[in-house]
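Coming up is one lone chain in structure tokens, specifically the form predicted on its own.
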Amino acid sequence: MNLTEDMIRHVVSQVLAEVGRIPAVGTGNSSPKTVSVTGVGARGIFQSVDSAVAAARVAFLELSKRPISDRKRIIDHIRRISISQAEELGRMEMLETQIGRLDHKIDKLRTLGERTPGVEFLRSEVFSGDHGLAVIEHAPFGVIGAITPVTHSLPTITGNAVSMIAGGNTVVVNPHPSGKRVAVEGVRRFNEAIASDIGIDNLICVIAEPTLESAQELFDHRDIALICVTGGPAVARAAMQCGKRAIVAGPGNPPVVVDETADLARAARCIIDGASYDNNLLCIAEKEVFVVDSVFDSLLAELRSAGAVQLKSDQIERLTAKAISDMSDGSRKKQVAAKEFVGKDAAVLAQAAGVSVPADTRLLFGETLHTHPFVTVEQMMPFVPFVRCRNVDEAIELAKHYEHGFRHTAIIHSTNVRNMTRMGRIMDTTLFVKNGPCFASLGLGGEGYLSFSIATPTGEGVTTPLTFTRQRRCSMIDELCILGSA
């Protein structure tokens, strides 16, 4: 470290040490000392954006001194609470935000803290030559700025934190006001126990009383090197327009095509399965299916058969009129699902739509035309519109009109290769699913690895921590190289 950056660290931990908000520390290179400090401005809770950009920099300084190896168990810090205490967690999750399946609610978090790449996704690349040696390493941005989603307010915090910190970053987040209660307690609980531990405290920053306001201020901050956002369209857009370098993890409408080829009862229960996960809060969840007319009649008797329940054209209206509203978007109106209907149950849809079902009914599903404002609208309720195709061309076009070019999900039921082959190539989403429900291009019964924020709009995908480094390449020169290695 230099001498402006040990001046400019001691500076801010002196004067928010006066405000009791975390202790002061020396300039040296000596180890943090743990204290114990309560209420706002401990343990990563914070009021104002500065103070959290200040606090989370002196982390990032820290950290920085520290090995790879305290990174992990920073990790395992991260991962071992939110596995442990998923169901407590969960539970005040879905009584803040009311809306979700609260069995999701801690699967979620005991998957992420099992599921989320750490440090092992680090790697170095090597050239060596006759002319020396250069090396590739991962490089940390420094603070980050994070914006996240009432859906799955903890659980994007979570993945995102141990995702960021493998990186070497230090995270502040603005979360979603409708998520804010969790999102304290939880980052509450990591930074206590990593600082019980490393003893750095702050390296998760939360902003106890998000705003838009302060998201904008996050965006604006100098000390803010890079955005990551999980949101809908209008904070995905100010991401990336706020003039830093923005991971931004946007909207989608994911449509699923079935084929004349396919396994009818699979199919069935896998559009089941991934619609009703966590009442399809998911981004990535199914939310509109074109069947090719063949096997249209068939598929609904399956999705009968499997538990879900059929809503006739009437219901169907009548929960429309309710669950999907107008809204101004500058000079033009456009249809959105409607705030108290998003994420809830089955039977609370079924009751707007005037008819009485199970309480542990999962999915209702109807036929519509593709007009319809399920079809057009990212409606995030368990709910799941079926338009009657002609062929499966007809199928694969309207799937590509009503995913609105967000190139986020695609999903395809079929056993036909060219078909699959054809859709993948015509969609060009992020993430296209095979004959599985969605939730398997995360890793849920598929392979990979799994993040809750997927970059569709800036490209970087399924993000690991790879996504919240930099490349940094160091180079030995022709005879220096060589005397080096002898």
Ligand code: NAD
Given for the second form:
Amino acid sequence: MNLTEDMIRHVVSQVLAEVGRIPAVGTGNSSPKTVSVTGVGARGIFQSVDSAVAAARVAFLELSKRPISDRKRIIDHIRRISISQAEELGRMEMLETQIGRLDHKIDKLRTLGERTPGVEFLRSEVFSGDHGLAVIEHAPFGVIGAITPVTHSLPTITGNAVSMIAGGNTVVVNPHPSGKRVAVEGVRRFNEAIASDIGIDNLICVIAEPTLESAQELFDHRDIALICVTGGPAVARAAMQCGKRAIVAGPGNPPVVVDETADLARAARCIIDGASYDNNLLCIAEKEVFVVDSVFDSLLAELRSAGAVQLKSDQIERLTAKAISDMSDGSRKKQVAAKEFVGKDAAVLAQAAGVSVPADTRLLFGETLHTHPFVTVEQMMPFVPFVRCRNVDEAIELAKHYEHGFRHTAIIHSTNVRNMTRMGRIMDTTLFVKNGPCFASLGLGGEGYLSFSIATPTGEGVTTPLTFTRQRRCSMIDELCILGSA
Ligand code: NAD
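Show the other one: the form predicted together with the ligand, since we just had the form predicted on its own.
Complete assembly follows, chain above in first position.
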């Protein structure tokens, strides 16, 4: 019988699993602990952080022996499943999380499959000269610990897995408890396809019953080389205090400015498209709009004629009383979006406001003061407040204030280059969109590539495989090189 290399690897890994005990490789000072490897065949699904990290570590060591072309094959499986099973998995995510819109859940998985950057991003830099050659390569970190949000449970895992594996890493995910079932199912399908083709199981691992405690365990685990969190303020803070290198894709509250030179019909369409996408769950989505007084009424008329529904002030107040709640954060009281309304359809919000609108209404909007809770809070709902401003300077000033210093995303609609440049400089955000919907900044209708983890406070920006690599320089010195004159 002629055994292929893959078959031999598969047999060896089965034997290892049955032998069942291998030393976990540690980075700390404590003596290496022996962990039972029940991982092979688990398809990445684990009950405990310890067993998940041990299995991901075995998978990492195996992946490290493989050529980059294998990483590409692995990523191709993830992409293929994300595209071909988008409908079924999107439906599953919608059913479980009960937030957002089904068509956009499906769209997110499909576009991730098409637009995520892969191994082609791992280009080496080369310096050559009289003294030889220096090549800067991109080396993996090892096992990465990832925390993912409920707003895009499987899409975040999918994008993270593609980038992290392209960089040569493996990953253990602690998903949001309200999106854990679709996370587990997606991970199972990815590993199944990868293991049967490449012979490595558990490249992507998931904690089946995630809790805040398991997230903390992941942060603290000595075999986790790097943390990547995608979520709101609490988890962003926790990751930055965990004592490890962390890539933090934190919260936003993206403001939009519309000045007197804007194409108003286009601005209205873009705001509706961006703010209504997945019922405003995107962290980059238009959350509040500051409009120059001279075009305020005309812009609102354009929104109405493009199908958005305007609420009157008493209706806005009725909605606000239900959709924004008080929370105490230590000694401080703050306002937050009420869970029952996050990511719900515009028709549900309208009902809470005491209005009946057609079920397919994409967006509600209305005029508010700049101090209104829908302006100050990252609300993640398809109701957008519009604030009247004296001039573009005031609009930019308010946009800066209500972005809260997250340096996440800002948008302007203008044909005045000076205003665009000025706002870009003042906002200093990770993403800045001019004359488009928010998602143009992720390569959807704009240039560039897609990821659902946009590292804001830690500064890596839209994450790519390079985000998850270390730089390694290989030097070859003078006469050993083929360089120079003969
Ligand atoms: P969330 O902060 O409630 O939860 C995110 C994840 O963090 C979940 O897995 C949750 O279980 C975990 N978590 C929460 N508090 C924690 C703590 N103290 N320690 C450890 N883990 C903790 O957010 P969400 O509602 O799931 O998602 C929406 C938030 O995520 C919004 O603020 C949005 O802006 C942000 N987000 C940012 C990006 C980005 O790329 N920057 C992408 C998507 C979502």
